[in-house]
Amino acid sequence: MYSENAVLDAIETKKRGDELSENTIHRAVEGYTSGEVPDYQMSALLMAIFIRGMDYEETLALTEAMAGSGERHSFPGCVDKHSTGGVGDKISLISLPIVAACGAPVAKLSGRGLGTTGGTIDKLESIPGFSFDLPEERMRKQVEEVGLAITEAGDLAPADRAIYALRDTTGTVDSLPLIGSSIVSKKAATGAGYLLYDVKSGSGAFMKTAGEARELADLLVRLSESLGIEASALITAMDEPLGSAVGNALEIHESVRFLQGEDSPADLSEKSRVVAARLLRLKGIQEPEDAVEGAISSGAAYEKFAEFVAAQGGDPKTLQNIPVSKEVREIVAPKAGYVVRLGALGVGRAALLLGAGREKKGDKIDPGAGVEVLVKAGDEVEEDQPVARLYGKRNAKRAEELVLEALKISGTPVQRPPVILGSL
């Protein structure tokens, strides 16, 4: 049993900027997660750890009572993946096909989108048939028999789930050491034995600078390998939409036309081969830059995707014609010039407007939804060129202000910014 002596001890030491013992925050975490501690007393210790911080023994204590709160699997030979979030991020849906085609195992947890930034269990839910219905046993045959398997996170780390929770309603989202906990602790109890981090920064980020963006990473790679997972980070950029497509069944096109060959945008192209390229690296895979290209060539990588799809419950047929709404509304450029950015933010916005995304949880989305982006920073456009499409009819007035308010145009030519800004 949790006294609330312990708990309000625990509130008074962080409010002194004191270190909180691993025992102190074991016991809150266990208390929180029984419904011995009650929000209001966890909020407060929230609050003390956002406004005064943790170390790292802290913030890892914090993870390992988290991963350790609730069911935990074991994937030691796999590679798994984590984007910290974006507009058009379709990554996973295209490196990890590519990385269980060339030979290494993935087990992946993933979420659903809220606000401007996608989840990846959205996107594939637009497959007709496809299920996340996935419990550990099924999900272990699934990784040997096909080398792929992505789940939602069910039983994984509810004293994560509970808190994060608690802190988007009490404004402690925000705090490095409770961003890094959350995350690692999730991936901690997903059990894979390799794992990437996608960091990424911009306008259209979490972390808005390439500073911030760091250290984070250096945070996640330091937990993840303290818990005894082999890890590595990319700092990305997000100040524009990834590809083109933003929205659900959308995504979906245009992680298939690239699996299946076709031309893709550059940003999408480079950054989907660097991360399955270092995931294979992380795996120990010789020559991976070279096995990604023979993986997307030779159809090996499309036919690893379908095959995932159908273990899932979708159906391979489909990926063709998955539905996209019928009602498109064009956007023209209002004047002729240099595309100086199309700003994430603001096509995120308007993808959440149309109904490809959610304010809250349990919000009901629409698939076919969402925004095509047909300009990048660095182009050069004329008077009245189509810039972008909508698809829906929800708020597609604002939906377009938005995208037009995310335009910038210059008289002068513009520098096409770097995808990867960085690594560790």
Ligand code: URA
Contents of the next structure:
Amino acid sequence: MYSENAVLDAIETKKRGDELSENTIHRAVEGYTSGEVPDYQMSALLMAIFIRGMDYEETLALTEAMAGSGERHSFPGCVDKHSTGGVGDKISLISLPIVAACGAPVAKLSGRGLGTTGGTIDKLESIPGFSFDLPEERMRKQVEEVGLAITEAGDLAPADRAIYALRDTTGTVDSLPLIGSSIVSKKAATGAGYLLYDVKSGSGAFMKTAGEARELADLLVRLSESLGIEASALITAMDEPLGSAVGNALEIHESVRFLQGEDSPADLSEKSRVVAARLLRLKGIQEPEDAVEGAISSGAAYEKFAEFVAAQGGDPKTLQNIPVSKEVREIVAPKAGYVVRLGALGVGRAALLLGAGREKKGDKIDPGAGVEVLVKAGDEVEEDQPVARLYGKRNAKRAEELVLEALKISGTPVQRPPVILGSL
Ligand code: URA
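Please supply the coordinates for the form predicted in complex with the ligand, as a counterpart to the form predicted alone shown previously.
Let us now look at the entire complex, which starts with that chain.
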């Protein structure tokens, strides 16, 4: 039993800026998860942490406490990746089948989308029949037989789920130690032995600057390594959507086209390859770039994706014709010039309003809704040239305004911005 006074002591300690002991952190997390610590006390403790911060030892103790708060899986030979969230981010859908086709087994934890950030689970659920009901034994069998399995958090790290929900309503989300411990606790509970973090930076990302993104990347890698996971990180741009599709079924179509060797937007193509090669390198596979090209050109990566879809209840024969909304509206450039940006935040917001995302947990999404962007920074456009297509019935007028507001055109040529900003 964790008494109210013990939590109060923890709040007082952190309020003064002093260090919380490992024992205090574990008991607070256990007490909150079991319902003994009330929301109002946990909120006060989180706000004290938000304001005063936590040192590395405290952050590691919080990560361990949350990772150990529920079931724990163990896939020490597997790779996993985590993206801090972006618009049109379908890199997992593309890079993981490539990696699995190259012989590195994947056991991945994924989440649902929230706000302008999409989630791999929502994307895959636009495939009829696809299921994430994957108890550990089934997941293990699928990893052995297919080499690729994706699960959702379920009973993994329940303390993080409860604490994250509280942070979401108490203004305590954007704290580096709380974000770092939240992400790594879930990954540690999933149990993969090799982890690549894709930390996004830019207007459409959680971390607005490359400096902030690097700080988070450093923390994620350090925490993972302290927990015995081999980890590395990329810092990547999120000022524009990745690729052209934003929205669940639209993103599955774009991923399938890529895996079938069709031409894809340059940013998507570069990043998918870099992420896949990095994952293979983490796992110790030699000449990973060649392996990646081989898996794409031979069709092995697409076959692996189809095998994975079938293993989780979907019918690979439907992959070419997953329905997208028939309500389509084209948006054209208001003037000629060079695209400075078609900003991720505005496009993500438009896709959300059209039905591709949810404003709050539990909102119902429209899997066929979204935005297709037809231009990128650096492209030259004519007046009235189509720049985007909107899919979906909901809020189409407002979505159109948002896309037009997100489009910036200059009279002078613009350089295409880099996709990969750094790595560690
Ligand atoms: N994603 C997470 O899983 N946790 C956070 O705290 C922020 C983003």
